[in-house]
Amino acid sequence: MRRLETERFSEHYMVREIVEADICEVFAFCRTNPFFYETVGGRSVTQEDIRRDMRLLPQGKEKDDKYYTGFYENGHLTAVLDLIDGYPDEETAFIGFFMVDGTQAGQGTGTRIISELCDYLKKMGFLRVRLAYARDNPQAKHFWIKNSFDAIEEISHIYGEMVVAERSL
């Protein structure tokens, strides 16, 4: 079984797994992006939502396949990433959630993180990265297209209509 090293997800940011004690910090962080929550579920995030997301796994995956991580710069939580190793197949890494601090939007932070992450995942033998974003979120669509993700299908989800996108590594 492959085990990813979260500290190698980025060369620029300090990366570590988010734990229960970090929920208040992640909650405050998520509130910097209210538009995201308007397009996914139509309501504000709660601490219980974060707690649930930290444990949420796709069918057939185990706790050790999940990396719910924070990217820190100078002690400040800059981004949160939920990554599933080997989903939907062993050659694919799945981004279940990715958010950059809303005060840093448009400054290249997200692109830098995704670029470094994809470089690492390629070194680890992955062939592609997959994710889904809300169809009604033009910011997400723009960001993922800019970062070389191509839409491959649309699906209905509990959070609404989603676009599944993929990037070859």
Ligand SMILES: CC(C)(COP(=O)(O)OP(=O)(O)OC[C@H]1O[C@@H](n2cnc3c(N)ncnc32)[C@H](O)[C@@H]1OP(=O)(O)O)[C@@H](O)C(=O)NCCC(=O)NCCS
The other form holds:
Amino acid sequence: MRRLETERFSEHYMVREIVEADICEVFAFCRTNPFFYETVGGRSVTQEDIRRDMRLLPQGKEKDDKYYTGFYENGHLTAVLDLIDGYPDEETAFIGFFMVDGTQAGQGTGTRIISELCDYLKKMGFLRVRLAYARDNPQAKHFWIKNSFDAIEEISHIYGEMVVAERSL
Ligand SMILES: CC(C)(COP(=O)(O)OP(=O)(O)OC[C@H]1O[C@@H](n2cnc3c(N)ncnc32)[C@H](O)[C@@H]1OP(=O)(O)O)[C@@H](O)C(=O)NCCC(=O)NCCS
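Please give the corresponding structure for the form predicted together with this ligand, as opposed to the form predicted alone shown earlier.
Shown next: the complete complex, the earlier chain at its head.
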């Protein structure tokens, strides 16, 4: 079983897995992006949502395939990334969740993190990165297109219509 090295996800940020003791901090972090939660589920985020997301796995994947990580700069939680190794196939890394501190939006942080992450995943032999975003979230759509993710299909989800997008590495 391959394990990825979270500390190599970024050149700039200290990256580590988020644990139960971090939930309060992650909760405060998520609340800096209220608009995002309107587009997925239409209600505010709760600590229970975070606890569930920390364990959430796509079908057929196991705990060891999941990296629910925080990106820290001088001890400050700047971004949260949920990465699944090998979904839907071995050559694909799947981003289940990605968020940047809302108070730092629009400063290039998200683009920098995704770019460094893709560099590392390419070195690890992945051929592509896949994710899904809410069709009705124009900020997410613009961000992922700007970061070279191409829409490949639309799917209906319990959270509403989602666009599945991929970036080749
Ligand atoms: C989408 C997100 C990750 C972008 O992070 P970021 O650090 O602001 O990204 P960058 O500064 O690298 O890029 C900014 C781009 O994001 C989009 N964007 C981010 N915040 C925005 C806002 N408040 N209004 C409009 N566009 C916004 C724009 O497309 C912008 O592109 P531009 O530079 O051409 O204007 C961040 O806004 C976020 O965490 N949003 C909430 C969670 C989310 O939507 N995650 C992605 C879906 S899974």
